[in-house]
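Starting off, we have a lone chain in the form predicted on its own, written out as structure tokens.
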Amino acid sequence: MKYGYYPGCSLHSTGREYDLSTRAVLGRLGLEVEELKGWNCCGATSAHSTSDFLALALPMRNLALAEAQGRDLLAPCAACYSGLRQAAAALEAGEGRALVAEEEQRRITGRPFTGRVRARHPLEVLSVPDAVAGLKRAVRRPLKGLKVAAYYGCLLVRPPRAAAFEDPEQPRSMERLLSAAGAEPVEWSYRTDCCGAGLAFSRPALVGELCSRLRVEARRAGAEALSTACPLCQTNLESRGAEGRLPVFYFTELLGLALDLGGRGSWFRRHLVSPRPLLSRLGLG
């Protein structure tokens, strides 16, 4: 199946060993996409925080551009996905500000959003049975030994009519994809708390309060390791706080490594943490 693919600012800078790992794992698993031509920012949290149509409005663009091409849309990110889904919902709904966001942006681009393409991550299409059947079938290197945290974050799983894959209190598709790579998630209450998010500048001291937080409660649970989906989560986990360091996985990098894909090496030298420690420790280096 081939979708549309949304990689957002983060994948082609900060994060772009998520992007990278991303296109690997959906190769290696048969599921094609293509990068979305002329894409713009989803606005993320400036546009959310500052204004209510723009943060409807550039979405909306992007959606358009995806129901030209009569895909459905990747977004790996979890900010672009949530902005993604929340704009296709208000308009479904009929909401008004919605409505004239869609209005303006067909008067400008000349494309219109019906809504006949939807947004999807990169967990909702991955972690449905006969996907994770076939995970487990291409397993190469299992990942025997590591204990890992799933971390979803706040953005991801909320709010519901935005994330209708999964539950928005006790998601479970990251664990499933983790333990179907050989991993041993840990059970932990922390999976869908905020990690501070676009703060790290503005209340820096609450961000580094949050993160630590976040990785010492992992550690009680047995974690040596957290898994995100969102290049924010990431860089918060790695770099934001004193307490309890540990190395920070993007989902599709555990399992490129347990599918044995090449390229894993750069992967990982982005790291503010580096994981080839715990790699090295459990043969998985």
Contents of the next structure:
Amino acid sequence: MKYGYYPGCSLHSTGREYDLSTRAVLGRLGLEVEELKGWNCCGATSAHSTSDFLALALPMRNLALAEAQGRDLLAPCAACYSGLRQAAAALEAGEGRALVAEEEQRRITGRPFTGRVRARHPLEVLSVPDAVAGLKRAVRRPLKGLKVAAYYGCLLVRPPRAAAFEDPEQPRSMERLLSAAGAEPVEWSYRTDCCGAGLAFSRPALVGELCSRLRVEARRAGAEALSTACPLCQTNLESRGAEGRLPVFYFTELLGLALDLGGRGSWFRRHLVSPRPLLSRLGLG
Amino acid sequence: MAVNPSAAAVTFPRAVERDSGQPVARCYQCQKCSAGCPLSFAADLKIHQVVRLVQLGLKDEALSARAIWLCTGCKTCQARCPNEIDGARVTDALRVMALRERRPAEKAVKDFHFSFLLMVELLGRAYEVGLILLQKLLTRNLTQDLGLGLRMMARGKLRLLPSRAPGAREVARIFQRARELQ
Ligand code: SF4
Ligand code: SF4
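Cool, the form predicted on its own is there; where's the form predicted together with its partner chain?
Shown next: the complete complex, the earlier chain at its head.
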């Protein structure tokens, strides 16, 4: 089955390395994707912060496009993923506000969204047992000695009914993948705490406090790097707050490294905190 | 002391319950939401207090709380509330009301949302450079994040020029409809 790929705005800009590494890993593991034609911004925090209608209608236009193109959507950005899932869940529950938003977007675009396709996150698709087994077989350079803290953030696990594909308080999918890649995920307690997300530009100091705490706690647990699944989390953790700076990977970059995929120089080159010293110390450079 | 309930004491909780879709009346102030809320340490009010203000019909206090602008929408409160109250939907509803009454308690946060959405309305997709410049003009803080922006640009993380997404016209009509329905 081929997926529609929904990069969202960040993967075309600040999270470019997430885009590149995700496509490369999916391709190597035999998951076919094609970018959703004509996609729009999901509205992110700013939509639900100011207009319920936009928060539903913007994701629904994308879901309707996916339905017209006959494909489930893969959305690597946790914020986009959550927006798509929450809109679909509200419609499925028959909430009036969602019915209105769907009707309006249908009237404007001529394309209905009836709930026939779903949005999924690469973390879910890649962490099912078959995919993990496939990954294990394909690993060429096990990430030996890499102590890494898996960080899920908010929107992959919450709201649980709409978004979570595993236990929302104790997710394990990322740890499963990192272990399969040969890394050593550490145990820590802040895996689903918030990084401050969309407040980064308007309240940077506040976001800095949240990110500093996350990094300090990851280090306290023995981690030398963080693994993320969201471009907002990754950027905030790399750039906000002063304490405990450490390399922050996208989980797909780490999988790509273990798979020995080409082109990864162009992923790591984009990082604000270079992962190269750590990788060469571990002989993974 | 005799208390005269104001009109807002009756209408406000109902309006918030309607706009947010949340059964605010069910809250029994267990504070599980605030115990997990990442912004509890920073905001003027904790989320269980915001919910309480709504129950009591204290409209002015609720709408002028900075807490409703600092809520990140992380949904921790929603996931943990024993009464299935989604605090994020409550703050969403209160923020929209505060905007309607033109009194956002956190102007920088409001300006960010405004700038972000303007880019999406014009282009169909977000455009970070335009968003950052516009927000700088609005907040008159030209130096904040300048270094970070330049470092990101040097690493190819920011597109200098905007481009209009295919489908931008449909997106603009969705925005127009959002205004009409408000
Ligand atoms: S968790 Fe729910 S019931 Fe408890 S204080 Fe918060 S909103 Fe009220
Ligand atoms: S959604 Fe908002 S109020 Fe609820 S826990 Fe997160 S930041 Fe706090």
